[in-house]
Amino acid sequence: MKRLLAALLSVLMFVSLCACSGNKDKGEEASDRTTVSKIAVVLPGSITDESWNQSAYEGLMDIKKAGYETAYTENVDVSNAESVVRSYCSEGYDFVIAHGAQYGQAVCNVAPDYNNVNFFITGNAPEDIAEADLPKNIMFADYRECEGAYVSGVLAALMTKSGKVGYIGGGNNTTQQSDKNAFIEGVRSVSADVEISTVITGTFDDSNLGYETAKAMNEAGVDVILQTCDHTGLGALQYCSEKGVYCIGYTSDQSSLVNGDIMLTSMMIDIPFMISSQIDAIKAGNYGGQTFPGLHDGVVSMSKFSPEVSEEVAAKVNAVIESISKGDLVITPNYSEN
């Protein structure tokens, strides 16, 4: 009877045991989850491209400097992507930064492996996934990019004088579709009889081709250039600057990066605010799931009109501005390739 008893007394210290030290496991997952100390950005494109990519570097090393330990990879291919991420999450990095729509599948794949790592998307999550099988882990910030598009599409409209604009995009993803498509909508909004020429470049990383797609335009005939394709973008707004075309720049604001007054203003997009925020959020033990940045926020705004645009001309963007951010005017993004 006493072995018995000893017996027993064995297994429920054991299963005691065990049951604090799982707790004691989740307990440290939670605390984890809501700890960051090693920040990882991964990038489509050059951290020299004076848009989409520089801007989250710079935002990076902003965190650096509060006492973080960072790292980055510029110019990720989307088939690389997954390895890249899972390489950071395997080297200790809590907090993983996917930079652009085209990395969400690959995140995907790799934050339930991951559940002590939070992973944030700078674009929308993949279509093709239900919101209740999201990973809880990741953020997506769906950029309301296209009402900054809509935007430029009005002025566009407004200021060309041959009656034909242009859209530039870079790599075929969902946010540059919606760009395209707002800026269709905001042109269509003031008039249906300018004549639109969108082209998707397919790519960030190559200012020849972006010259060449901007002289192409202008050459039959389109005098308004809005590109949202970062270092592919810089060679188009290298035309516009030789040829005196206007133009619309990307993320920040552009308008040193050509001749004279042509910049007639950039749709910015505020993304080291974005990036030093997730951290609040992480640590209030929140995180996860999508947020939508526009206008309304301030975290999507336009840079200051050029000379070149009238106050006549500015009061009717502003307007649509103010119409966007108070909700009046919705934008809803569009991702469609048509």
Given for the second form:
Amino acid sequence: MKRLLAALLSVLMFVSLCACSGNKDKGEEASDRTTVSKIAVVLPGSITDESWNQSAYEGLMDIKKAGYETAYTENVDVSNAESVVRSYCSEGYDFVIAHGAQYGQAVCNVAPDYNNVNFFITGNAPEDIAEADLPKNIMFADYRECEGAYVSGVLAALMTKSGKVGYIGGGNNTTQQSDKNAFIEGVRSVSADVEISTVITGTFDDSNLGYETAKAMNEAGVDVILQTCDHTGLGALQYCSEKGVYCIGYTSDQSSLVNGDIMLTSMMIDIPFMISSQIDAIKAGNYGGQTFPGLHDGVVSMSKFSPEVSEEVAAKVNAVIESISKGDLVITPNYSEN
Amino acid sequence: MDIFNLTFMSALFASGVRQAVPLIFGSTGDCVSEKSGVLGIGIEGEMLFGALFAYIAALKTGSLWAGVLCGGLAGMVSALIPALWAVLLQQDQSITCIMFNIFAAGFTNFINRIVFGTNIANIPVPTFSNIPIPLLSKIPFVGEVFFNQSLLTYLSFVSAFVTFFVMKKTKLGLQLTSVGEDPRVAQASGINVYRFRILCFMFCGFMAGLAGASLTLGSIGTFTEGITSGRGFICLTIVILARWNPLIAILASLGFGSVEALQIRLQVLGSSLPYQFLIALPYLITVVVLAIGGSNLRSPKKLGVPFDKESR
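What would the structure be for the form predicted together with the partner chain, rather than the form predicted on its own?
Up next: the whole complex, starting with the chain shown before.
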């Protein structure tokens, strides 16, 4: 029995080796990158997080409805990203989306080996690679999430009664760091006296930690909280909902997740659109480089203000949104960690 | 700093106690399982099963206690999977349990999506509210920290105390030790080692299920995928730190929970330490304590060794 199993396994191994070598001779020949048929997405978290990953999944589903073949992998660590991306490429996927700035390096390693594949990264290019050295078949959407965070900061500073506002982040990528810094900048633009406490939880999955963090903040007097950390953030929202603490949602309109009108607004990122619109961009040719979508083209937007926000405050915040979209006020992403 | 006043400290430790609850449940169960000679590495997965089914049951029946019970049972039933391989088929315990954990992570997500779909947020259920114990909760500081908590918290303490009593003071406890130390002798004295180990492992699963239930029903009232976030592995460390003693495990859990609560508060107060250091702090302290206190450690002699009654 054991021998039979061993024989079967070795046959299987041989076959799979053949299969591997069969794919090798693609490479250079076709560098026509204006067609797309099979699309894969690599996600850092799970598609039920009501947030970052779920919205990418929804974008992918829009693509699927349009008749393309799609696939996705959830919960991919940065350390595994390269092998996941590589295996999609070798399976014939001709458009691979890596959903997060943290995957930049991995994709930059893979991209030169697959000239006929287009890549998309939802985030900025790795800072340690010179712009000229970036592989030409990667599009970096360095979308200005920080513009939304800045606006949230302005709103939080205008709404706080205790003079203390808080930010809860998940950490470990540049988007999150720029969110935090822009939030602080936004608060400071309104008042130099408002105290800001920031917590980086280090995880996007631990709702209980999010709950405890929001509680600790509230106990320290914080009365408006912005969270940008998916599942961890859901825990924070749960606390806010229980205690009636003002909060600001993330990526989609999350106001249905809390009781009453305590969710002032949500900073929404139209990830579904950002992803599904790439297909047209590929077909237009010359795909690659960097784009900086933001408030001005609707990729970043704020959801409808809650009735708790007075008209006067709303007018002030809308003025800020307007001047950012017009380009009068430029929010530069600041990736410094502390 | 005047900020470290009594109110701050009692809020800090109360948060520490809340965060210790799943760890106390989990490590109590693991103490028993490891005492009987079976590594409880599958505790992370059992916790996930417990968390999911506790939430589903609480949502469908509207009763929190039905949720807790279902969570425990789900943990117990799921523990049968690794128990089958690790005890009956005498496979490597670490490997079976690690495989089980990976299975649990995927399978709970799968069930979650079947039951609730991917498009709507899980509806939160009401959570356990704090029930102050008369008189005791009036003690300054200690009362606020320990005696103004939810029933689930009290249950975790009681279960650890009862387990300790059974382990140290009863015949059952003696049998448990003998099965872990020398299963052959235990067999000779008439104990069915396989059955005993499986029952201990199931007990561990039940406690892990309660730990999971405390994660979903304790404060957030909903299930999110991967909600355990490695707490099961922390339990394993706590059990070693506590030298397989549920009472010391309570202390270790409280220590871990409090350091976690402290690091959050240090960040809230705007500490100048880098946040990466603060996030790592609870784990760093665990490693340091383990390095200092881990010498002259005496684990159950046959821990991790599958028992085969026919071999010599």
